[in-house]
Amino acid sequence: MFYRRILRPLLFLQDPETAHERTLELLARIHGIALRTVRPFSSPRLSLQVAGLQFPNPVGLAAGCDKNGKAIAVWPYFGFGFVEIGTVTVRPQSGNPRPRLFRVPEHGALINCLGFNSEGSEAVARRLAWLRRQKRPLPVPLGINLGKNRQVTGYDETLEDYRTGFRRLARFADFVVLNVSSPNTPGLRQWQERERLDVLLEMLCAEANALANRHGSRPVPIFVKISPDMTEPDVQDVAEVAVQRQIAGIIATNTTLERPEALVGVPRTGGLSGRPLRDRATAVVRLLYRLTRGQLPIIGVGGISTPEDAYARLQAGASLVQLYTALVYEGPCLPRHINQGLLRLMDRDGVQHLSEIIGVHA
């Protein structure tokens, strides 16, 4: 209530990106304190294992919020069961010109044309190395989202870009996400195509195995994040490649280039996120679950802002869910509220453990 009545109106007086940056800088200042004191929201009924990792609850922070990992330890304090930072590019880049982030409050949506603004993999690696030296493990799984630099356009150059980012950052991650679906980097979405995706995954799975052999550990799980704008045959291609390469799972979905008719007067370029994306993102999760026969974990993201949204996404086939845009409108108490709401919905339906509802409506 405090956030919606007092803090949000103050933040909304500022440009969206400026408000986000100032909030993140504030959270970064308490990062070290949070690392010493944080305990994630946890319940035996919500805890589950996905891709060999233990998640205290199924609600995660989506990529795009904490791009450079400045406030990693703060997010579990708000109730998140896992954190995904990024998208991180190999070399620093400023992204597209401002303004490039727009609110659509009447629809609970954002439009972003950021273009992978990133401090670069070396800066993020230094930050993650510092976090590891604190000898206080993050109490939730950490994912790192990788993307390619804008100036990298060639086929071989793109493969090498992802390889370099993976080699530099994978050792700090509990799981790695390949972003091949942002609409704001020219040519990126073509890496969702069957042949290109297969080559990319073959290369990075080999890198993961080599890293595991060097350190005597298991390979870091790899997820692919896909677009909501794909046709059904294209989604099927991704699903088949993912299963064939035995990757950890798929994140569905990124932002959309589509604009519902109700969104009048909003920017036509950039990725749309938030409530207008909800139904489409749910449909993609349901399709993926059917195509993979429930054998490949799916992380559902896009338009989740209530416990009912999260519950429906899990019933459609997601094993975990993520959110970001809804935080802008509902505030930092949202992940805890969603987790508590999931428990109430499970009580209503006589469900003992979250795993019982995954895919029941696929």
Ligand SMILES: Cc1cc2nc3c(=O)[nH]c(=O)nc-3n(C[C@H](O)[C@H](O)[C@H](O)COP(=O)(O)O)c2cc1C
The other form holds:
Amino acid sequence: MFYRRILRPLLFLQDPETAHERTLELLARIHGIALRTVRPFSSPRLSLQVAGLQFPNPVGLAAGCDKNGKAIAVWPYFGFGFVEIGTVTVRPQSGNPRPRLFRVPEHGALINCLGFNSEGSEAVARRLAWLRRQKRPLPVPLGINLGKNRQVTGYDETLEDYRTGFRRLARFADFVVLNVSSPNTPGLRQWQERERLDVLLEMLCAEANALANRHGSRPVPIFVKISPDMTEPDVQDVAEVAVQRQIAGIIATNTTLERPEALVGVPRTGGLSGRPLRDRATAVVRLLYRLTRGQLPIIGVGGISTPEDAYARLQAGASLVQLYTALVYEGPCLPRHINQGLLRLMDRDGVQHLSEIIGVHA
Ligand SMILES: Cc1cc2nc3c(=O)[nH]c(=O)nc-3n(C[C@H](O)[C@H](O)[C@H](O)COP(=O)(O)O)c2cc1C
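Alright, leaving the form predicted on its own aside, put up the form predicted together with the ligand.
Entire complex below, previous chain first.
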């Protein structure tokens, strides 16, 4: 209520990206305190093991909100059960010219064509090394989302770029996300195609194994994040490659280039997120669940803003969910509200543990 009545109107007086940057700067200042005191929202009925990791609840922060990992420990405070930072590029880059982030409040949506503005892998690695030195382990799993620099365009060059990003950052991550689905980096989405994806995953799985051997640990789980704009055969290709390469799972979905008819007068370029993406993202989760017969963990993201949305995404086959856009419209209490709502919906349906509902409506 406080957010919707007071804070949001103040934030919405500012240009969307400025509002975001200022909020993040503020959160970054309380990061140290958060790290010392944070306890995750956890309930035995909501906690899950996915890809060998323990999640205190299934609601995560999606990539793009904390691209450079400036406020990592603050997100569990809001009730998030895991955090994905990034996309991080190997070298720093400023992204596309501003303005490049637009609100569509009537539809609970955002459109962005940020184009991977990133401080780069070295700066993020330094920040994560600092976090590690604090000797206060984050109470929730941390994912790091990797992308490629814009000026990297060749085939071999792109593979090398992902390898470098992985080598710099994977050791700080509980899981790594391979972003091949952002619509704002020319040529990126072609890495979702069967052959290219297979080569990329083969390389990164080898890197993960080498890293694990050096540290005597298990290989860091790798997820691939896909677009909602793929045809069914394309999704099938991704699912088959993911299963064959035995990666940890798939994150579905990134933003869409489609513009539903109801959205008139909005920018045509850039990725659309939020409510208009919800049904399409759910459909992709359902398709993936069917194609993989529930064998491969799916993280469902896109347009989730209520406990009912999250519940439906899990029923469609997601093991975990994430959100970003709804946080802008509903405020920091949203993850906690969704978790509490999930418990309420489980009570209504006589469900003891969340795992019982995964894929029941696939
Ligand atoms: C402003 C903005 C920036 C984003 N940046 C990234 C990014 O860097 N990497 C990525 O994988 N996804 C990025 N996303 C996509 C989100 O992670 C998510 O997949 C998408 O927005 C759908 O979820 P939502 O409707 O809950 O926002 C971004 C989304 C927004 C709105």
